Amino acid sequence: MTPWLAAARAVGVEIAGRHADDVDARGRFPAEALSALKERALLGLLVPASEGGPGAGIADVVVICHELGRHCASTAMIYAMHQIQVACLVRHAGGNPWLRAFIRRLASEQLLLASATSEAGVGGDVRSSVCALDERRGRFALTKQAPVISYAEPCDAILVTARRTPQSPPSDQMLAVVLRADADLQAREVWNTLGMRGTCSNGYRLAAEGEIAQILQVPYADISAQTMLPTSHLVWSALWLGIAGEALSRARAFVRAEAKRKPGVPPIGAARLAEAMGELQSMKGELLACLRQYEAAAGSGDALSALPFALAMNNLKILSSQKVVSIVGQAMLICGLEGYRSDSPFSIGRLLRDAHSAVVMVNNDRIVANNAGLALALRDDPELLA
């Protein structure tokens, strides 16, 4: 076990899990858990050693998301979304002095990054923008109607997508780092949802200004294909695996209690538990296979932009988001009323509500529609081990 995972496990067990029900009930930011992650220097994990960070890899972040997902899904999702932004910055900042200095600040001050990629008026397509960068005298300004910006209030900076210029087409997007202190956030919609309530993903009118140097010069299309999408699908799938694993841990404890209570009588949920464990094993295998695929491709922009790679990552998201709901639902059946209750040690309710967010967080139907186009362009692949 790495010291980072050990630290994350301590945060999960001692802090995030202890406050998870309150975070969920009140729909509040899990401040205690994020403070603990910051104190243990886990926010800047991906920052290279050359920029003052520990230089951890994506696998380290994936295992931490999985661990946190077992204890508090909202904490895990916030950590995952933050690390997605860090990964984009680290990979695509290039030699930009402002961005390099910001990355060093991220490591030394353990800054928390949010994102504003969704926008009203684009039909849920994060690869299109209405808002645009308005450049004047070495500075830019933007205004964005964002239906959701997770943890916008407590974050330190927001990575915002916008059209390159007011004359650019919707798909010609860039990514800008907006410091929270320079952002004017006017609340529009309140995050009152079934699950993932602690992410506080409220809607805002975001207005901001900054230096031109705060804009990543790599087109957002490349950032999205090479880093944001694959990283998102890996860390999300990891935390969903954590939710599913925790649900089955409670189901296993329930079955063991039943077996102890009625010696010699096979618990009615034992067979279903075995079946669900197989599904969990399959979910884990798919995640690890895609993680290895990403690590193998990470050094090549062409490999990361290849159609088979994009299809594999999209399918990971679709399959993981479906399986977490199925597995947690199986756990509910195994535990019966004890799982359905909110005041039972075998309660599954919060886990099930959080799990249901997976299929709508970048809606699976939208990803399937994208996959349909990719599948048509793919060549046949008859080789099993190629």
Second form
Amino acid sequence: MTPWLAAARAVGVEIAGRHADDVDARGRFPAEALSALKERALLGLLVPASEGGPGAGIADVVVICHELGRHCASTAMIYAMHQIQVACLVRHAGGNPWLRAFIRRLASEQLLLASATSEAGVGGDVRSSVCALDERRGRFALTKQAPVISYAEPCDAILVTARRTPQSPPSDQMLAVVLRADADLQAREVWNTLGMRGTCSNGYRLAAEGEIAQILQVPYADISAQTMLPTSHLVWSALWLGIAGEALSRARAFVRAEAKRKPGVPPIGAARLAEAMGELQSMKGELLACLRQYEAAAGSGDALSALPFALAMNNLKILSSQKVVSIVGQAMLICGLEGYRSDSPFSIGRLLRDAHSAVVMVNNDRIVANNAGLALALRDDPELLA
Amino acid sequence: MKVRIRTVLKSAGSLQAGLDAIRDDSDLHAAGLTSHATVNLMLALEEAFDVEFPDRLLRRKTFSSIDAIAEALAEIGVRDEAA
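Output the structure of the form predicted in complex with its partner chain; the preceding block shows the form predicted on its own.
Now the complete complex, all chains and molecules, led by this one.
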């Protein structure tokens, strides 16, 4: 176990897990857990050594998301969304001195990054923007109607997508780093949801200004394809695996207690537990296979932009999000009324509600529609080990 | 070949601006070519030139400009009738 995972486990067990029910009940930001992750310097993990960070890889982040997912899904999701932004910055900042200095700050001050990609008026398509970067005298201004920005209030900076210029078509997007202190957030919708209640993904009208140097020079299309999509699907799938694993832990404890109570009589839920463990194994296998695929492609922008790679990462999201709902549902059945209760040690309710976010967060139907386009373009690849 | 590419682009590219404003080296993605339209464009090019793009060419860069498309088509054996 890496020292990072050990630190994350300590945060999960001692802090995130302890406050998880309260975070869920009140729909509040898991401030204690995020402070603890900050104190243990886990927010800047991906920052390379040349910029003052530990230079950890995506696999290190994936195992931490999985661990946190077992204890508090909202904490895990916030951590995952933050690391997606860090991964984009680290990979695509180029030689831009402002961004390089910001990345160094990220490591030394453990800044928390949020994201504003979705927008009212584009029908849920994050690869289209209405708002645009308005450049004047070396500075930019933008105003975005964002239906959701997760943890916008406690964050330190927000990565915002916008059209390159007010004349650009909706798909010609850039990504800008907006400092929280330079952002005017007017609250719109309040995040009051079935699950993932602690991410505080409220809606806002976001108005901000900044220096031109705060805009990443690589088109957002490349950032999205090469880094944002694959890392999102990896870290999300990891935390969903954590939720599923935790649900089965509770189910296993329940079945074991039954077996002890009536020695020699096989507990009614044992067969279902075994079946669900098989599903968990396949969920884990898919995640690890895609993680290895990402690591193998990470050195090459071309490999990361290839359509078969995009299809594989999209499929990881679709399959994992379906499996987590199914596995947690199985755990509920195994625990029966004890799982259905909210006050029992075998309670599955919060896990089940959190799990359901997986299929609607970046709606699976939208991803399937994208895959349908990719499927038209792709050729067969008959080689098993290629 | 580039004239034929333009004809295909006109029908399948779903670009906002007219094709007249687009030079051979203009960035088609900046002109509004979406990822969805890229797939349509690829299928239309395959139909028009009677070729199949191999997987290694199925990336955004291949369809980033008329020049890039011409280069990719040449790579898979389409001969430039003007040459």
